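To begin, one chain is listed below as structure tokens, in the form predicted on its own.
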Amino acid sequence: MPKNFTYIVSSLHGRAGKTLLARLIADYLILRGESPDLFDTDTVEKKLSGCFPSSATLIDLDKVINQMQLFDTLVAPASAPRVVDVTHRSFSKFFHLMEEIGYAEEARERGNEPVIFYLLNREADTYTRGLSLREHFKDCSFVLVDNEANGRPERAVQLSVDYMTLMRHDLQMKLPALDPMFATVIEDPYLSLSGFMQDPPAGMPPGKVSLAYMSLEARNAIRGWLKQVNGEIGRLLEMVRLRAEMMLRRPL
């Protein structure tokens, strides 16, 4: 099986829940005892690097030197899993570079399996571009992510060929919606979601208190949601691992 995995989290549009999912995957891996290397390509909002200041590298994909730095790192042999948060502003650029340099094949030769997580939302072009992305990277595990907080697209979109074709994709993940009352609470970059799930909870810097800890209702709601999310992430990562293992066993 591959020595490690690179989880590429992407969405065509902003506010789809992409950085939240990248953060959740990172915290899931941390809870599992791993120390993932994280890459934040959003130099405007810097949300992922804000949550993991000591382990996330900020990458400006508008700069050639940063493009080289990122992909040189991603093709190198890895001792830990990697999570890449691809900002919607650089969606086309990132995947163009990924295809142009033959990243997936080279990374796999060095024991690292790339996995693309693609978040859906309500816009029609999300499904058109999703099909195109899957087609361009047939050799990568491709995971469709339905963030329930985004709601369903209009009926006209659901009746489109692109929607119906993409939604038959076999590798799908549901990101359950968190009660809006608590959704803003987990945006606190000082709140470690992996620390919050420990018993007793940990992870807040000295002098910092998250609202997540302030009431029993908040703790129970957020903890229950995280357990559900971690179950989904664990299920998908195991499926991806088994598929990668089967690919390696396939006769030439």
The other form holds:
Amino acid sequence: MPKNFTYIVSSLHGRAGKTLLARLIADYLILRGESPDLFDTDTVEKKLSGCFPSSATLIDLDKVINQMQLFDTLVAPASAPRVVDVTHRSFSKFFHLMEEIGYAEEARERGNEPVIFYLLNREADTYTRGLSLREHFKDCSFVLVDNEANGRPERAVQLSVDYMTLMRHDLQMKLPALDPMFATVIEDPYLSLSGFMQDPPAGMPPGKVSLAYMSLEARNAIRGWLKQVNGEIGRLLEMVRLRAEMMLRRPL
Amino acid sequence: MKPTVLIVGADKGGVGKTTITRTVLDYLASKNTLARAFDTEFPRGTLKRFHPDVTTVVDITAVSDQMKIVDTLNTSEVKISLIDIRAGLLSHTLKAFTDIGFFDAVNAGEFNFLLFHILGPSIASLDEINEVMPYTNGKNYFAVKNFVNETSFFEWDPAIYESYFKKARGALDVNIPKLNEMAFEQVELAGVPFSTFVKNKNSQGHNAKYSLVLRGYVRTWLNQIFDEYDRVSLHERLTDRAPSARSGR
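Requested next: the structure of the form predicted in complex with its partner chain (the form predicted on its own having been shown above).
Let's see the whole complex now, leading with the same chain.
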């Protein structure tokens, strides 16, 4: 059965770069000619749905009807990939629910492969919870994301067993840091990152202007960074795809 | 194996008697143990809708139907009989069973008897304990607290709580957690046993399209109840084997 993938982007704490990564994955898929279905679980900031108003669904995980809308859709066979931005406020709720309803097993039975992206922070509990998350969903592809903009944890944390164990995880991606001056430019929800990478650039709504287009320096810096990021996302998604194929071929 | 009768009832209505009978049938099925059930919601039947293959609708107030249950206990190949007593008829049924000598036979060791007294969070419900408890002599009496809503069974007031539950010394507490309303309604609509809903099957055994989330809620809830039944050694008690040491209040 051909595999369809659901990319679940999560982190234990806020300001880790979750929504940025969810957006980057979505834009990478769009550049590849796909039309991903997006789910934004952050009902407070609604950032992902702000960037993709026509393809993102806002999900309030405190409501059963919304839980159904999310998981019943994720488990259903589909040809388009899905990206879920799990807000840190619903981190425990989302994964508890995912485990309780047996989402991963049923999704896999129906040809959907869940992939968990876990962004690291500097706090010590990030590593403990990361290990626990990987253990709970050991049948899922688990990608550790080192967002360079978050910096390194303190030395004491780096010497902890949990840190050292988690950092030996094989599937890791690096999210390179973008110059802070330009980082604020790409936060503009009207700026389509996939449109920006097209030649000529496209995707800005009529009447809207992004600072990304205003100077050659900004354009080059953001383009260079996006190329690097897309290369890294492409590498990871390919590894995940190969793993899923190998799992399918594995004798029972 | 000695025939066993489990009466599930309460005089008060709306405390979830049929729901709990359904969970017991699912529990026994999970242990590959056969059981037959009598639905006293005569003539319409409610339990029968969910477990039609094992359920007979009876008029528990009619002697002929009482005979259908009691007189077949020894001859039936299925040794466990569940009786889901409709609201208002628990005391009446226990009295009728006394009159026909059922409890004499239990005391003589001919039958095994268990009572699931379903309690709702109201004084009226707790008042029933005094009336019902003596029929079991305190043995195999299960005070089943059905948390149909966010309630505490007066545990916040130790005086009230003690005044009712101290009379039930020797009783076995069983706590039934609340199931999400939407999940409960979906199973009602589907008209299948809870375990069938979890397996995503319809009443004909074909694949269904029930919500994954709601199935998850039902599975978790049912597992919690099965754990609770295991805790009070329900399966051992129903199959006439010695309960394990962990059971008790």
